[in-house]
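Here's a solo chain for you in structure tokens, the form predicted alone.
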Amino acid sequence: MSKGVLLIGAGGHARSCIDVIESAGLRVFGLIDRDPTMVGGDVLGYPVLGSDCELLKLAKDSSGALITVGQIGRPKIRVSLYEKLTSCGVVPLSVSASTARVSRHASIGNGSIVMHQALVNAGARVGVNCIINTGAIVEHDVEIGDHCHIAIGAVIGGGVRIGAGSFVGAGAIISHGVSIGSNSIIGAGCVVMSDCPAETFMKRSA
């Protein structure tokens, strides 16, 4: 992977993302991001090259793509991003950090991130374009779908299953065996006991 890794988006998530890939021992080729006036500037010494209206000629040049923008909430952006570059046939790299632990018997989908000190354990699946942020736990025979975000520190506990497009807030713990339907929030810190239907925005009491 001579040229390196091309990352498309230049915002703070891109910072975490750049220490993984290094962590990792791959490239960055260089960083695009849907702002012009970025363009000619360098995230963590790494040009940013250009914007998103070169986004597909740039991910060919490249030796590969990592959509690198950050998800709170809903996944419209990344979801967007990833079908542009699949449609013409650019499949996003997967990445895990060099101090995550993810078994080998765990699955990780193309284009999907997995961060420092996070763990993926066994008979475990991860979608695709997704986000495994620091120190989460992801533990054994757990389904999350695509585009989903699992923050720093959240906890998914055995045989979870979690629909597509959603997000899970740094510091929650979804229970052994609950499942969350597809673009659902649980908002930092919540504990979730118990089934929850699809679209559920679920924030912590104060």
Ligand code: JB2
The other form holds:
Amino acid sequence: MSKGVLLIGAGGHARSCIDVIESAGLRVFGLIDRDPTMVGGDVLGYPVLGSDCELLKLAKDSSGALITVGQIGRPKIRVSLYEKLTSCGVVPLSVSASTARVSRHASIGNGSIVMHQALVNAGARVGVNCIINTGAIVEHDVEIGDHCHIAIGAVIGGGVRIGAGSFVGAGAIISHGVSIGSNSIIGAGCVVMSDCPAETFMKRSA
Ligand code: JB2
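Form predicted alone done, so how does the form predicted together with this ligand look?
Zooming out: every chain and molecule, the one shown earlier first.
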């Protein structure tokens, strides 16, 4: 029997990921967190096995690893964990929830997770180490670069391009065909109707 997936990061996003992983019929091996006070405890019944100094050993002991530190804004922590794993030959898993709809004509990169009720339609390409969060819609022929987070309920219209390292907040709408440059932050609820350069920061006023 498979030993299960090692989760890296044991906070709120990890709890959502556990539900997705269980729904996909995979086992959870345990978690690691940089906070040493969490080690020895558990998250939803799964043990926190160690901190980052044990990351590579535990990743190699498990049957796969997934970065479960979330990303609100910049992906710096997730990128550095991803590089740490891959530089030692550990390729993070990609996982899709049982309730997600991922077209067989779409591709999802290593270490990316498609969460409950999300849709990734035909021709879409999602890079590595991305979060397609609960209820997000990624329409046909969308390209999402590496290390992006498409937050809950965001709508990405057909043919949109989103550059690597970007964040699209909850409920944002990116109109079809728009290109958003790398390392951009599109805040919750924004509506984007035209192209944006790299490092765009957009926030909806209250
Ligand atoms: O470098 C790290 C590291 N940095 C933070 N290595 C490891 N192994 N763990 C790390 N962490 C841990 O991630 C923190 O110690 C903490 O336990 C956890 C982050 O938990 P938190 O609940 O603060 O946030 P999150 O990243 O799980 O979730 C955020 O992003 C999600 C997408 C939240 O805002 C959620 O509400 C959101 N859905």
